[in-house]
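Shown here is one chain on its own, the form predicted alone, set out as structure tokens.
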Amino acid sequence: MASIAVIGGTGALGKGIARRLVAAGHQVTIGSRSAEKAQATADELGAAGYAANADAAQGKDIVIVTVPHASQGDTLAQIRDRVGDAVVVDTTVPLVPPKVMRVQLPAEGSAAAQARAHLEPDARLVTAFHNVSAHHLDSDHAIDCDVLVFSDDVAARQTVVDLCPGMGLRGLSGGALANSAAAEALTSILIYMNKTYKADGAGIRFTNLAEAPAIP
């Protein structure tokens, strides 16, 4: 089992991811700007521990960053010198309130490109978990949704794909980091679908993939 820090682990997405990682048997540390909130979340989930974001990222196998787009740069700057050779998973979607149902990718092309600029050049950056509802993750029920995983580091990408089955999800390689823009954009479309079709956390599922992992 892996040692994993969930940065922003007291937020909705971070808590949901952490819950499923703990249930899968991983050693999870909750990272947060608030020690009080981090401790409360760690106690609730049965996580291994809690710490400030930078300290939580130190010495881990995997560091998962789950913060809003507005906090992405500052958060990555905090952990930049702490992650070492860990796989860094950025979940950021560039939503721009109040028009969150409209695709508004940044000038760099994606939040993934922005994350790349904030980390060391050799950081093992992966992006994933853009299109999974936080409240579904923060539950025990099965989730009818695939997780697309992007990275230029093929081994790091596979590490995150392999992490998904224990979380009750099917992870699929989405290719290079540049392709992350498609999943980031799709989030706004899913928010639109939720409102238009009164869905409770719409997701995506890829079909006719003969050699893909089985659906949990």
Second form
Number of protein chains: 2
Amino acid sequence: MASIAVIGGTGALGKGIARRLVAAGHQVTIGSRSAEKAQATADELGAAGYAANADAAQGKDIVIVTVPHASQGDTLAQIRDRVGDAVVVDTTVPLVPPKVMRVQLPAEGSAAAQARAHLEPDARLVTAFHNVSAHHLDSDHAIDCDVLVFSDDVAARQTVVDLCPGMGLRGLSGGALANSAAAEALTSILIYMNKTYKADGAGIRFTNLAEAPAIP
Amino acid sequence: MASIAVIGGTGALGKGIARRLVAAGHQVTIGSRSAEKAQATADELGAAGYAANADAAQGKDIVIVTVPHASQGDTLAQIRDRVGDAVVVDTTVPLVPPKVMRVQLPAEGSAAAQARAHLEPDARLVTAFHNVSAHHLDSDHAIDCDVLVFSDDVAARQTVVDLCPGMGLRGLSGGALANSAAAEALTSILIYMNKTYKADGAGIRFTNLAEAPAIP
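With the form predicted alone in hand, show me what the form predicted in complex with another copy of the chain looks like.
Entire complex below, previous chain first.
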């Protein structure tokens, strides 16, 4: 079991991820802008601890960042000097409200590239969890959606792929960090499908994979 | 049944698409740079006709363009004045050889945006078929992959969604033309998965859609 901070852990996505990590038996610390807000969510989920974001990120095996795109830069700046050798998992999708059903990737190519620029050059950056519905995560039911995991650090990427089955999810490597653009863009398609096809949290599955991890 | 030109119809993707359109009963014209090459494929598939690309594109209900990214601009320039009111389906994926497993979207945002610039402003541009394996298309077996269809022309988009079931495929609207970036980027992920997970033509399925077309 790993020590894991969920930064922005009081938001919908962060809370859903934290709930499943707690259920899997991990030592989860809820981070938020204020320790008080973090405490309420930690109490609700039975998490091991809570702290303001920067303190939550200190000394962990894995730090998962779950904040809106508008807060990504500031949040990563807060934890930049705290994450050390931790695997840093950025979940940011570069939605541009109000047109969230339209793909609008940033000039850098992806939110992943933006995250890269906000962290130390040797930070072990991974991106993942772009396509899983927050409200499905914040439950104990099965989720019919694969999790794409991207990184230029092969070991860090595998750490996150391996984290998924305990959360009831299949993690799949999607390759290099730059490939994160595909999953980030897909989120707008999924939001569009939620409306167009009356989906309760549309998801994706990859097919025809002979040697992929089993669907949990 | 529709009159359909498949431009670049002697290539792997074009031939696969043409085979399924012929099987569905459409009036298919194979286009290629030379009419002779087109004739061989038309004969093999039992297509209704063949012609050089520009002539093939003339007077059709639907014109499907299936050429490599490097040939996209020249090919669209050839047919620009021929397509008239046809629905023009661009299938281009902006791969950058040799690194085809890495997402490298063009500065314009997508190959769809590049196609838009190569056609008349009122051309009825749709993009689709980015994620379906060419060798699966060039067969009569079931294909476990959804087809995402993008356009700013809602009626044209629906025409292509409706074309899919006859080809043994589920077509899904992915929204605006700009959203094509998501499917284009996904192709690099699928190529990566073919290698990483020993996939024989990895595909995608969308899940949790309450009101989507049935999988054929």
